[in-house]
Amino acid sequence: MAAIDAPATALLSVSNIEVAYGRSAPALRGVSLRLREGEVVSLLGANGAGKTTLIRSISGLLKLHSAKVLSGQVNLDGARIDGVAAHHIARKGLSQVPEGRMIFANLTVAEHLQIGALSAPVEKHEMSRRLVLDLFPALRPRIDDQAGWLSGGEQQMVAIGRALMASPRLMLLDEVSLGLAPIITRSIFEQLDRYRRETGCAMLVVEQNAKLALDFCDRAYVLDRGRILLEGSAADLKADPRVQDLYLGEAPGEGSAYTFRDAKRYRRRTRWLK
């Protein structure tokens, strides 16, 4: 999946972020990114090195989790937004597709749509299901089912649907392929990239699978502990031999000035895999 030009200007600006859960250590230590109109980012890093907690910092769902940005800030379009309500932020264009889908059993694939709509104008709804359902054409027939009762990678395109529907300027995904067939996550990512052409929306993405991630995205940071390690575009992350190694299961190649012994001292300082 190709890249594609955007403009110089930010629309997503995170700056120096620190964000903490109660008394705790701090889980996000003055944490910098920015993602342009258009513009497909990844987030990769290790369980536990704040990927979520930097997703839930832009959408404004930390509070729901008992946390609270110290320090920094959120900048959405040239606006402040840290400290502002989730509703809010998803009003001024920004979806969130959370981790483990949080659909709701007993309501039906129609119902998950309709809620996705609320922040969108009246004459905006139709138009979105009807793209919502080309891009997954296996909703089609489970419109009026439970959304319990359809399987897993349904419940996701279902998730990802409520999430289009608000029709954003910015998607942020978290953990997509969880729990998914590889073939099935592959087709969602063809549809996201399909949506992403069409309608310019900016995705920041958080994945398990960091081949795919660098695959779809245009650029990606590497997260560790709670602190950017790593940032590029995704050509040169697949060519650093320290994501080779240590996150796409690749050994350096012959003539590499990175060594095995480079890679093991790499290993145990970062600690990405456990």
Second form
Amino acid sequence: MAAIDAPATALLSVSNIEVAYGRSAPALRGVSLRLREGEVVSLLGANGAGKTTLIRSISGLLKLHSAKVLSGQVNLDGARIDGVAAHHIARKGLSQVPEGRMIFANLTVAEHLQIGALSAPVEKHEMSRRLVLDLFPALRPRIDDQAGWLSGGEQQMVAIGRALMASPRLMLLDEVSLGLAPIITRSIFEQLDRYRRETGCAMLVVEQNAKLALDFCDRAYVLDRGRILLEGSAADLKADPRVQDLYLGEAPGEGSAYTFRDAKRYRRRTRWLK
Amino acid sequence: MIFFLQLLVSGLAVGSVYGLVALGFVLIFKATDVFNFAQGDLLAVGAYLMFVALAVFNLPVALAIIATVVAAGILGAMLQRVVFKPLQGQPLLTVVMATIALSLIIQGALVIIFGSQDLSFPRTLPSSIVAIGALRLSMLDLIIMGCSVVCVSAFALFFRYTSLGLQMRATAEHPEAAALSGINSDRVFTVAFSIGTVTAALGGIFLGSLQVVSPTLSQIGLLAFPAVVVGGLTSIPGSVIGGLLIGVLQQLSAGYFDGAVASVVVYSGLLLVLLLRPQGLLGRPSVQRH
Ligand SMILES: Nc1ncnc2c1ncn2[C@@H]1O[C@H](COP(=O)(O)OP(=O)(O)OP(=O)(O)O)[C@@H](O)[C@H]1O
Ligand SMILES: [Mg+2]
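With the form predicted on its own already on screen, would you show the form predicted together with the partner chain?
So here's everything in the complex, that chain up top.
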């Protein structure tokens, strides 16, 4: 275990963590994950597999949900961050596009960008702002509008823009495509790809649309009921019969979202696999 | 007509104080989800702090106000750290019970320390009479109105234009997202309690100057509640307008009838607003798509 997870060589390393909400059974059991500087890794898995829980364990949000890391550790840049408050972690260069967007409905788009910039040095603000409006030109005319009145896709752009304003070294993206039209999802991922090439920002991407995620990332992990089921390069996983069967084989086509029925089928199949 | 105008001005003066106190209340509620029933008692504490600064330390009025404001700010921060931080995440009702306990503790402590008799400030803000034609206005009313307007505007500018103000609005709306952006919610909560206590203390200074300093100020401070509810629990401009309405209603009915009628009128008005517009006059259901 120690050899794989040697914290010093990784930007982010999650080592064998067990996480539980309150007194309920652990949502993560012995999960390990590693991410190098500039690397894009995706995290796949059915509903309830523990993807969001893993993201929360990294960004310091467990406490807000009365959960905690029972054993194992999380390191960012070699320093332990499990148990550290979310706002401290944010200031270490980690930012997040959370599940459900979590925009501030009554704040304007401009104010979201200002808030995102809080954890970046002042001299970077103007450049990041230009970059964000460049990536998402649709936000320009809405800049002084309250975010609560924007469309779902525009709100997602605001959430991503807010995260980018921090000039992060590592970005966590939790189901960016949720509820968006395939064409918007694709354009958002194109912009993320462009951002990543321009800045070398590392990304950990949770995504239900496996094809989209595997096309976008370098490596991927498949999480199943709190454990890592598979792990490998994007190309290997795309070729892996189990992934093909579970995620890609019957996928109704490019850009389609993973549906509830897919999830149920997935659960049946993984059980059958074991 | 003259009588009406005079009542109107004194109503606006008292009302602006209610508005100021209500603003502090709304701020605490919005930022920290604490529905603070001790706000009226913090107002009384402000009046007594001012009394101590004037009568015990012999400070000039301006310095006494500054000292009171500073002390109130520190007291607010301490309350957050000692009482409300440990209660974070508890159900609303538990926290409300805690604020009621706090309210009773403060009332008792004030009586123990200062007795229950009426005190008055040995020196106070100028209180001459200004005559405009036949209209005779109290200088004190005008000063208090002016100060309240300045304070409310200052707080409004603070929320709108400063980084800390923005952080407070963000935390009030979505604490989780605020934390993810590097905002320290503890710091924001502490500032909210400080400012909320300072507005209450300023209210205490003003009401103590208009009337007397006594433990009953706690109850008068409760008039900030109708102001809050009338204005909508989360609207800062609403709470100020609510305060002005309550003040004017109270002074008019007390002037034409008497004090008892005034409370019947004020609270009937409150009930009426609640029945017709449960979200308050300016309160609105928050815009949020999911
Ligand atoms: N706030 C919470 N309190 C208690 N239990 C929770 C909480 N959030 C998640 N869980 C539990 O933890 C497990 C993993 O949930 P998690 O949200 O991490 O799954 P997920 O992989 O993100 O699913 P989805 O694809 O539906 O978003 C689930 O069994 C869920 O019931
Ligand atoms: Mg999730």
